[in-house]
Each structure stands twice: as C-alpha cells, then as structure tokens.
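The form predicted alone is given below as one chain in structure tokens.
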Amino acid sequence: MQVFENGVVEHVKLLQAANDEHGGVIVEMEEPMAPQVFATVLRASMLHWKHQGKRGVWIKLPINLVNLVETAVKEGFWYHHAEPNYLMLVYWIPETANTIPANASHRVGVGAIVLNDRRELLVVREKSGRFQAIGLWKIPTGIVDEGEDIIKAAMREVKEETAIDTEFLEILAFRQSHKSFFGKSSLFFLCMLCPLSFDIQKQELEIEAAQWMPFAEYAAQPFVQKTQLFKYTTELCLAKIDKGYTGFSPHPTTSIFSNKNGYLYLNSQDFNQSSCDV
C-alpha cells in the first residue's frame, strides 16, 4: 500500500483483517507496535477498507496492548465493549445510518425453588446486602456465567449455597428490568428444581444460614407479604403445588448458525396436547 506523507511515497504494510458476517473486518491485535507505526498504519488500512466498500471495522486489542488505545480513539474509534482480558473499540465506515449492535444489554439472574414432599421450601438467609439487614429467608439466586444454560445455572446455584443436588424441571416465570447493574437491564428466570438430596451444608463464603422451612412460614414473611414480585413467587408456588400451573419446561436444540447445543423452553403439557388433537 502506498501513502503521501510529508511528500514522500512509503510502503505500508496493513493490518491483517477477517471478513466478518456483516460486510465489515475485525482485526485482532496481538504483536506490540509502537503508537507511532500503528497510526500510519491504521490509516492506511481504514483508506484500503473504504475503497472496498467495507462497514464496520472492530479492532480487539489485548490488554498487554493498551498503549494503542488512544491511538485508535484519536482515529474516530470508539469504545464497544470491554472484558477482563482486551478491549474492543469500532469505526463506522459509510455516511449512512450506523448499523453497529450496541453492546449486550442485558445480564441473566436465576431463582430456584425447591420444594420437597413435606411442602418444605429450600431456603437461605444471605450475609451482606440488603436482604441480611432485614434478616429475610429466601430462595437461592445467581447470576448465570458465560457460556452456561439456565437449567445448569439454576442447579449450580441451590449446589454452591446449600450442597442440595436438584435435577432441573422448569422454568414458572421470568421477569425483566432496568437501569439495575451498572445501568444494564436485567431478565431474571425463576426456576422450579426437584431434589435429590436433603442434608444442607451451607456455602460459608456467603450464607449466613440454609433450611427447609415449611412453606406457609415462608410466605407469611411480611417482606414477602409486601413485596409484590415475592407475592407472584409465592402463588405461582401453590399454583404449582395445588393446580398443575405448567411452566415452561427445557428441549435441546441445535443452533443453526453455530451448531451448538442450547434449550427451547416451552410448556410440554399443552404443546403436547395441541400436537395429538391435530
């Protein structure tokens, strides 16, 4: 590639780049380069990519390379997403609408109820938060990690806080919020799991406290009196217990795009039904 500089023709060698799905390049950063170079560079690269027409170009720089950043930012980069290893900065190429995803909006929480035969709710008291200050008993709840299924999340976490093994049955609501961690929005899936085991070893780290209390003790609770989502936690408790509410309960299923295994969630009983009377 040639540039002008200064008026002098040199030779630039640009950055390797991959197609991505969408008509744009990403460009993963991984030798060191000097601020200087790789703003020569950089811009002979983004004149070569707008002469073929690309759209957005996304550069992954690893932290090691953090020296570049400003580099690229001077460049009209800016900032999409960070994680703890690199960060990923983008450039919008065309003067039309900017088509960029934003980055992911959303984190996903878990709640799990496990009931036993005795109608005994597995329960937790936390020891930091807002909860442990008003001494309240609840169910076990997590954050679900990269990369991991609600139905594992939801056993992992009543596994981690109570040693209970539990085999996952559906999910009987969910819930979405906003402006939460972070300015993030949040969906929350609330689990019913049955139990295989029943000696509780607490999580030492961060419960306070692990029983199975009976579950009209639970719900008398006046926070959960109170508080309107503990309610609807509550009912759909006995809808499930006293009427056969049906939930939304997990089928594998395979990605088109990506060939990974995943879940559809969907209520068997009525799908089922539905399926025999055509």
Second form
Number of protein chains: 2
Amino acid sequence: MQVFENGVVEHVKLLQAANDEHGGVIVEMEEPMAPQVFATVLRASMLHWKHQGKRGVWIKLPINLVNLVETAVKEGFWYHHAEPNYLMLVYWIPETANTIPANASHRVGVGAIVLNDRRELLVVREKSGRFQAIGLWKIPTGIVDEGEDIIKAAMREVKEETAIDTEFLEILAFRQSHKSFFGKSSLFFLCMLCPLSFDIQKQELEIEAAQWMPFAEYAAQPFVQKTQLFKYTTELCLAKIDKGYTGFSPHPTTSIFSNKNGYLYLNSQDFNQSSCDV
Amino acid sequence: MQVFENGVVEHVKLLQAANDEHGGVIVEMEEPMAPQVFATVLRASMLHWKHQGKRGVWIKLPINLVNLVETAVKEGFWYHHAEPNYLMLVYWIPETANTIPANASHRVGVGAIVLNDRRELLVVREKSGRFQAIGLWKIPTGIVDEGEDIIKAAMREVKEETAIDTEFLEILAFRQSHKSFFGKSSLFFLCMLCPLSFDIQKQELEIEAAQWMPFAEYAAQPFVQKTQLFKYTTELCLAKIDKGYTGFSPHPTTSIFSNKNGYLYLNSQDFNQSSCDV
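How about the form predicted together with a further copy of the same chain, since we already have the form predicted alone?
Below, the chain from earlier opens the complete complex, with every other chain and molecule after it.
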C-alpha cells in the first residue's frame, strides 16, 4: 500500500531494490514493462525511498529494456555509465550535494619489453594505424581489460601478437596522459618481461611481421631516436640491462575490506634491503 | 538525394557526421528531432556510410535527446559509454570483427603521505564511511579526476582536506585491484609530498578532524598494524625517510602524435645515475 503526497491511498507495486553500502538503493531491472507502468511504479518507489531516508538511487537497465530509459530521465534520473549491454542511471534524493562516485576515468595500456640473452628485442610491425604508416618495428602493446592484472595483460599481449611465453619482471616506468579517447585519461605501463620460449608465430589479424631484432638496430630507427617517449624506452631498457636500474615489481596483496586480491607494485630492491636492515 | 536498396529514389536529409581517425564517422546530435524522423534519416545515413565503406558509426546523444535512444538501439546500435549529460552509442558496419576501443576501465585514486621535519604525519578522521566507524587516523586520500594529473590530484586532496600546501616528491608504490565499483578496476597511487605550510584548517563537509600526528603514534593504531596494505604504507614510509628508498618521480613529457602533455614516472635516481655514466 502506498500513501501519495496528495493523500490518495493506492496499492502500487514497488520496484525491487537492494540496499547499497552508502545509504542508497540499486534496482536491477530484468523483466519487460510498459513505460507507463514503469513511470507509476518508479514514482511510488521514489516516494517510498524518500520516506526511508535513502540517498542515491541506481537503476540498471539492460539494453533490451531501452524503452524505459526516457521514462527514467523524465523522472529526473541522469546517466552514470554504460557498457555495451546496459545503461546505469542515477538519482540523488537528499538536498545536500551529491556524493555519487565518478565513473571510470582512465584507460590502461601496457607495452612489453622482451629481450633474449643475445640482446635481441621482440618487435612487431602492425597491420594498421599510425605506426604501420611509418613502418616502425615496435614492442608489443595493448589495452588492459577491465578486471585484468597489468602483469597478465603484458604477458597476454606478447603471447597473442607473437606466441612467445614470458615471465613478468618489472614495471620500468609509466605515463599518464589526457584526452586520449572521448575525453578520458590514460595510463601506460612500460613492462619488462623475460622470454620463456623463442619461436615466433605472429598473429594474423593485427600483426604484419614479428621478429627478434638486435637491440641496437631497434634503437637506431629514426622515429625511435627522435621521439621523446621512444627514447625514454630505449634508455630505460639500457639502464635496466647494463646499469642495474630498478623499477616496480608486483607483490600480491589482499584488499582491506574484502578478500579480493590485487598487486602492490613497488621498488622491491630498496624495500627488501630496508626490511633486512631492521 | 538517396538511392535506396529497393531502387526507390528519394530526397532524405542525412545526419551531419565528422570522420574519425579510424575510418568511421561520429554524429553529435544537438537539435531535437521526432523519433520517426530520426529513424528515417538514420537509415538513409547508414546506407550512405555503408556505400562509402565506413567502419564504426558513433552517435552522441545529449540527455535532453533521450527520446532518440530507443530508435538508435532498434536500428542496431549499442551503448559504448555514458557521462551524466550524454550517451554514446556505436555501430560497426563491416562484417569483420569490430575493433571498437573499450570504454575506460579504471578509476584512479591517490593517497598522500605528508611528513613534517618533526617526523609528524598529516592525518585526518573522516566524517563517514568505513574508516569513520573505526575512528582511524588516516592519510588524505581521494579520486583523480578525468583529465587531472596524479601529482595535482595528490596536492589538491591535501589542500582540500587540510588546507596544507605541498610539493610533490614521489610515488612510493601503487596498487591495482578489481571490482572496486560496478565491475570497474582501480589503481591507487601512494604519493609522498613535502609540506610547504603547517597551519591546518580542516574541510567541513567530509573531515571530522585533522592533525600533525607523531609517525610512531599513527603506525601504532591497531588497524594500521594488522592490515596488510596499511603496514606496507608504514614500512614504505620508513624505508623512504630512513633508508633511502626510491620510488617513481614525474618527468614532463610530450605525446608522440600530438602536443598534449603528460608525465612519465620513473626511478629518477637510478635513471640519472645511468645517464651520467654513459
């Protein structure tokens, strides 16, 4: 039973909602519903949550319920984020400034430096894109998937592009940049890996050619020599193999409030020395 | 003029589109349009782009044109991403597997270690959340905004929460974790900053209290002692101040293909030593 603001008492079904950890509720719509029915039920539910003192209200609409999006927006909801198969809408009930967390802001990429013991670098030529146009031999690179460890992404990209198995060693450096894609920012991790196999089989779809190239030959490419970020890569690589440069290496960790795992990346050499001294 | 597949010749307005860099087009809808009209114009435009050999088709719909979302989805478009004020839809014309780039996958956070020369740590007590419940004195933390440098975010959070001015020194470590928020992954950067001012003024909205706390007292809090990630923070901090631990420090860089700036973070001590030796 619902008591409306105008005093009318009516039996209206409410939307099924789960409480979130921040005093709000989340509705995951699954069953089809006519927009008019949705409007009525949503209004009744909003009154109910308001009386309960709820804060943020989240509505997750799978793409097959696209006919309900307009209704939610007309009721004051706005977009929070979207993935190919759903749209998340949100509303803030209190009169105070909303504390709704921002959407994901960064894309994460990896580049993989794989050197064999003959001082040859694993390099590829791409079939399309900006580097293809200049015929650049470059290290394997790719995007870290949502939910994927940086370590795994680096090993996966090398495996996909060249069929080489690797062991992850270190992150030599990383770069943050902005406006990389629809206004989003980007983080690119330059990783060093050790090869565990040596026979290259290039991937057909994206890779034109792949080879073990003498490091000096890679570094002598004009584009590598004149481009700041590529020069850094070359210098970091030389610093690592010849001068004992130390990057950040992964330590498995457990989350503070859950048993979810992750990796903490730090300067293990300095850290272990420090711990041993204590 | 449009020639349709059934041979009918008709005058239909096409959607205004700009070419993207990957053989696709992007439509930024601005003017209101009836859904039926949009359906007709969209179909004609799709045929046109197909004949032109276009690949990805992007449609950006501001939230006030929410009445067109259902039409786009019915024509085969799906969601790519959304921000509070717009929804981006996408369609892939070729029969080959789509190479549409993934949406942003990570949220980025910072924690700021600010120590004064009396070995006191700048700490805060939050007004809500998990740490409030246990009365924890913690370092200032926050989310890096889209388009914001990690360096700036760390200094901004300290300034907002405590009014202390700082200079950025180093990233001591960072952690990647998953499923932090609606399935998104997270990167948290532990930063070390040097205080440039000392009079604390706490922020009213989120901060219950702020103070300079003797480091040993901070580290002795039971939660800090028994929680793996907090112990790492304490140990990294001690390694830094007493044992010469080196993290990653920022080097301004310019993008490869544009004049956009960013920062490359690396072990400057090892890197500079290496460069000097050459």
